[in-house]
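A lone chain, given as structure tokens: the form predicted on its own.
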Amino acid sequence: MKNKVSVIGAGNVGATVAQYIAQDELADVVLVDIIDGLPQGKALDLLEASPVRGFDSIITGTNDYKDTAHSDIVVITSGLARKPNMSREDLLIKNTEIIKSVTEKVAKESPNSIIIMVTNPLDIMTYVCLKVSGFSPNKVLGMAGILDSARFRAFVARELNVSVADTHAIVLGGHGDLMVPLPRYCTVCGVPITELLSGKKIDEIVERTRKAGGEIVAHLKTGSAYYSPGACATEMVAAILKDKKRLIPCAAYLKGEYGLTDVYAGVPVILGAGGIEKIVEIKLTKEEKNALHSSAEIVKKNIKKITI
């Protein structure tokens, strides 16, 4: 039996996730949206591309959550997107209501699924999903650290004129302006970038990584990133479906790790068939730990602003 992945939200991010999953033949895909015709049209368009791209995954578009029943993984992308001068926190109240409704339907139809949250403000929406679904924390995770790390890696590769395949990075904390890139854990073929770049240049890359989402929004003006979030969500799907045991930074629910409790934050995890199979605690300097706690504190403050 083929794997089944449902993608909630047929906007740019959701459609891109569906495209990548289908092209990689990871699973059959159900694309869901409240707008009649939108998921059906995009699913049909993707299906008609399959003979050319050479994939046999089936893509179905629907407005009915019953079609998502028994999904192995559900990727949630629905919600309002950021607009220029809009912070992730500005999205808080409206997207909380959307995610509560979506999660209730997902949990009813696929009670054994693993949920990957993509909707912003991501750490808070993942927390909402956990509380509403009643799922185990290892089965509700957010696509945060992997995207922030990918952006960090891309900027480093371009600065050093090396392949992105040889770059590795870890970004911790909330998926926002207070995320915590860790330059000493960023390497090129095992060589720390602290040995390859000046402190000033590293600081510039760190700051650009923190503002990367906003930089894209400023260019697009009427939307936000979708190729890179889509790719990162798909990498998480692949790690779970293939039981890859990948060490990937994701938004995970912390229960004392890193000195944090009852909050989601981007941390390194082992990602496999069980979802988050282990949270990996790496050694942090006092400054790095303080930055992580400051980032998590912002998430906690925003959680207090919503009703779950």
Contents of the next structure:
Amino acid sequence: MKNKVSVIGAGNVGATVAQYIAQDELADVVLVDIIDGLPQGKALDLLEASPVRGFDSIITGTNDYKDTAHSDIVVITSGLARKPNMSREDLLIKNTEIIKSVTEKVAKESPNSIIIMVTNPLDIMTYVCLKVSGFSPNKVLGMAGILDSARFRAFVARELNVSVADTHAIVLGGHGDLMVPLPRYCTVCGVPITELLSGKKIDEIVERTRKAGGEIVAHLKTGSAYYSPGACATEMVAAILKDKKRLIPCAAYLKGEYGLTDVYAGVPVILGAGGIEKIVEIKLTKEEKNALHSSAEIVKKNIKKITI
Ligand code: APR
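Could you drop in the structure for the form predicted together with adenosine-5-diphosphoribose (APR)? We only have the form predicted on its own so far.
What follows is the whole complex; the chain from before opens it.
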């Protein structure tokens, strides 16, 4: 039987996730949006590309959550995106309402699914989704660390003129300007970048990674990034459906790990058929741990501003 993935929100990120999942033949895709015609039109367009691109995944568009029933995975991208001069936190109140109502419907139709949150502010929306769905924490995760790490890798690869395939990076913390890139764990084919780049250059890459989402918003002016978030959400879907046991940084619910409780933060996890199968605790320096805690504090403060 083919896998089924529902993507909620047929905007820029949602449509890109649907495209990548279908092209990689990971699953049949149901694209959902509140706007009548938008998911139907994009799904049909994508389906008509399938003979040329050579994929047999079936994509359907709908405004009815009944069509999402029994999904294996649900990727949530519905909500407002950033515009210039907006932080991810500026989306907090409006997107909380959207995520609450979407989660209720998703959980009702697919009570055994795994939910991947993409909507920002990411760590808080994932928390809202956990609480509203009543799912176990291993089945509600957020797409952030993998994207922040991908951005870091792209910058390192360009700086050293090496293939991105040989780069590895790990970025922890909340998906905000206080995220915590860990340069000493970033390597090119196992060689730490601290051996390959100057401290000044690494600092510049760290800073650019922190602001990478904003850099794209400043260019686009009418919205935020979607190719890279779409690619990263798809990578998480693949890890789960193929039970790959990938070690990927994701927003995970912490119950004491890294000294943090009742909060989502980007940490390395093993991703497989069970969703988050293990939270991996790596040794952090005092500074790194402090940075992770500061970033989680902001998330906790923002959680207090909303009613779930
Ligand atoms: N139910 C379903 N879809 C909804 C709902 C809802 N209650 N509310 C809004 N939407 C849809 C919108 O109609 C729109 O089509 O969500 C879609 C969002 O698409 P875009 O505006 O193109 O935003 P996008 O760039 O896809 O970003 C979506 O992902 O990366 C994050 O920060 C980003 O929070 C933002 C989200």
